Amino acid sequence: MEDFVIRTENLTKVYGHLFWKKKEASLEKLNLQIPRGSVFGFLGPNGAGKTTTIRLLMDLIKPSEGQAWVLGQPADNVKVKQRIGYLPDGPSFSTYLKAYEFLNICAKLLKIPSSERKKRIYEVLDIVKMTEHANSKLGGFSRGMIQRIGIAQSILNKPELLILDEPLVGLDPHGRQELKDIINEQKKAGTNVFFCSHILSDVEKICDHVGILSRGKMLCCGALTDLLSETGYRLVIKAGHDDIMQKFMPEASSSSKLSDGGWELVFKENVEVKKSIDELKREKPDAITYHPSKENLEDFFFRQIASTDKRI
């Protein structure tokens, strides 16, 4: 079995303009290796080439150059589609169909046996919290409800790989949290997840690997823990040790009191502060805990994009 659920070599897509004979590369020599067992966040500004990449992986368009493999098979292998769940950006379904009718059609296309079909449809409706709308027409659904039905159809076949293009669009905060829970549950069930999103705070919470694309080129790719830089230290002081808090508070860049009466102090990179914390840890090991503080994904993302813009 191949170690990567998705792999590309020099994957390129060039769009030509008929009248001006001008060619533009939407995607340029993309080399990507996504390991099995991961939730991969594919990030980038509008027009970066994310949707083009997904369409190439799904064989909805053909590459100008390069190759792509999905689940160990060439992207144009028809049989491998049975093992993939896919939600396109801005899904649109027949407004005259009821939710159950639409999912039933999808289940037939996925060749889910008739004896299992009804049960599986109601399982996915329950997962996306849409059971009560099973017999309602899609034409009366809000954008968020349509997105939930789109997610339901993408997991109907219990896919080995789930590809989602902007799945969080149209969902309210509660719906976003439910989708994050769904993705986490899919991962626990052994499903590999590849998705695009502009909501970086959510990506940071659910992804273990990310890639950032800009102007058709990959800027960076890897495990999230490896990409985010350490920016300082986070010190947690247990309740009853206000003397420690008072000692370190003047050097902290931020502080917050915890619900249990303790304190959390955040420090920027500082050799002297780290030395003092190390000494305190040896003297009073039960009074504090501390660990490196890392930049968040949003800061990292904009730093990567800004560095690219400066080079162009």
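These figures come from a predicted structure and were not determined experimentally. Residue numbers count along the first chain shown, from 1. Rigid core (definition): largest C-alpha set, two forms, superposition within 1.5 Å. Compared with the form predicted together with the partner chain:
- With the core superposed, F267 shows a C-alpha displacement of at least 2 Å between the two forms.
- Superposition of the core reveals a Cα shift of 2 Å or more for G240 between the two forms.
- For L258, the Cα coordinates differ by 2 angstroms or more between the two forms after the core has been superposed.
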Second form
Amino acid sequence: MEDFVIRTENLTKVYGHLFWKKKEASLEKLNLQIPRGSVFGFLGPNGAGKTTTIRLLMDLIKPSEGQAWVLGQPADNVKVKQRIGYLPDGPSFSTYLKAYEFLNICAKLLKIPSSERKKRIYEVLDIVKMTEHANSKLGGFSRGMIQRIGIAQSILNKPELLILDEPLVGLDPHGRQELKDIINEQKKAGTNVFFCSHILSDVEKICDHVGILSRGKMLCCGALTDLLSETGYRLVIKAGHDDIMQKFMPEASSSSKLSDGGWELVFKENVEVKKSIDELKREKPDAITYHPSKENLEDFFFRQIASTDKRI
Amino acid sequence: MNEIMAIAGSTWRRILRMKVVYFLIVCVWILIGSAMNYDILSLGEEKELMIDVSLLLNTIAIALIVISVTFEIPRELHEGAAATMLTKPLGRTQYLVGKFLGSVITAIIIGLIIAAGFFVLFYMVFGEPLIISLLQAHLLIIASSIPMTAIAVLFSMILPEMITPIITAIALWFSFSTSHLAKYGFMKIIYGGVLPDLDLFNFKSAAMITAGWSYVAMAAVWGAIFSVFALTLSSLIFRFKDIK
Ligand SMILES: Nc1ncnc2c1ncn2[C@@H]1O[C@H](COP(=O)(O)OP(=O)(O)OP(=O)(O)O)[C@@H](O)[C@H]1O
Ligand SMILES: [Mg+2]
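Now show the form predicted together with the partner chain, given that the preceding structure was the form predicted on its own.
Once more the chain from above appears, this time first in line as the rest of the complex follows.
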């Protein structure tokens, strides 16, 4: 058994066809290795290439370069899909089908034995709280109801790997909580989850691994605990102490001027800096406040994105 | 095979759930039934006229079912309904074959319903029971849905969504007119090879001449062979397509 549920090697996608190609790659040389047993949050601003990556993993679009493997098989392997659940971004299903009929077709495609189909379909309908709509046509469903049916079809086969493209979109507050519960349940059952979302507070709660993508390139990727502990402390310098600010500025990983004229500097874990800050704290206790800060995902995300914007 | 039939099943379910289909069938019956009233047109040949009208309208009805494929496949591809299916253990070729079979089976069902109505009307008006050669003529028309659907699937793969239905309709028209067009040498080049010779299936008033079961069988086999060719080509193209 492979250690990685998802692995990509130089995965690149340039949209277009034979006669016309986009100038910029939507995904550029992505090298991703997602270990077994993780809930992976895939983050990035609009147009970063998250959906593109997911479509490549599901073999809906073909890579311009590189290769991808899911559950140890090349992405274009048809059989491996039996062990995967997928929720597309803004799902759209055949409107003329009733919810039950649609799930029944999915169950047939997933080769669920006919004796178990009905039971399993009602199980998942119950999980997404859609049992009472089993015999209504999908065409009459609201955005959130469709999203729920989309989630239902993705867990129908009790997948080993669940790939969700913006699963929280369209759901009401209850729905969001229910989905988080579903993901947690899946995690407990040993399912690997890979999903992208813009709701960072939720991602932070659900995920143990994250990757941040921007303009088709991976900025950082790893266990959430490792990434967020990367920053050591936050130093707030009161207004009128610019000399202190100037002293520490070169070491700071980021700095911002506060509205009261003071400064806020953020440092990575660093013994030297820690020592001089401790010294300063003894000398001028009123000039600074500092706290070891564990960044939250939102700050981390903005810092990562801002740092690429500077580079460009 | 189960996967293919699951896709086929959803396809005929879609068509058979459209109320307009039943409206179409009833209209066809009414038109066939009223054909004998056009004595001015028929010049005393009411029977021939009714037969011709029934064959022509059955062809048109089947062609409409077939053309609906050229709406359905591109729509499913760009709206994402196909993506949901194709991310299950379903090969792209299986998806196309499923769509093809679903449409052919629907066309056959509807063709048979129209033909049955015609035979009832024919019996009521002329008191003549089922004439074998007429049955064969209708079956040929119904069998023509096989290569017609194959063309529709192929065109759905190679043409831009906007123009697929109209180009398919024109192609079917050409294919049915081969014997007339054959008079013009250059026309032969246009349809030759690429489009099937649907005139094989087209008897019209000639239906009164017995074609024989072997002819019906051969035409159906020929249609199937053409379909295998067209579907193989479609599947090769589909393999490289990006899907939303
Ligand atoms: N079918 C397509 N044809 C051409 N370009 C495309 C296509 N789909 C996506 N792109 C481009 O690829 C880039 C990445 O798009 P993608 O949908 O992967 O972003 P995303 O990270 O999922 O964004 P969002 O958060 O808005 O969903 C964008 O610049 C987009 O314009
Ligand atoms: Mg997206």
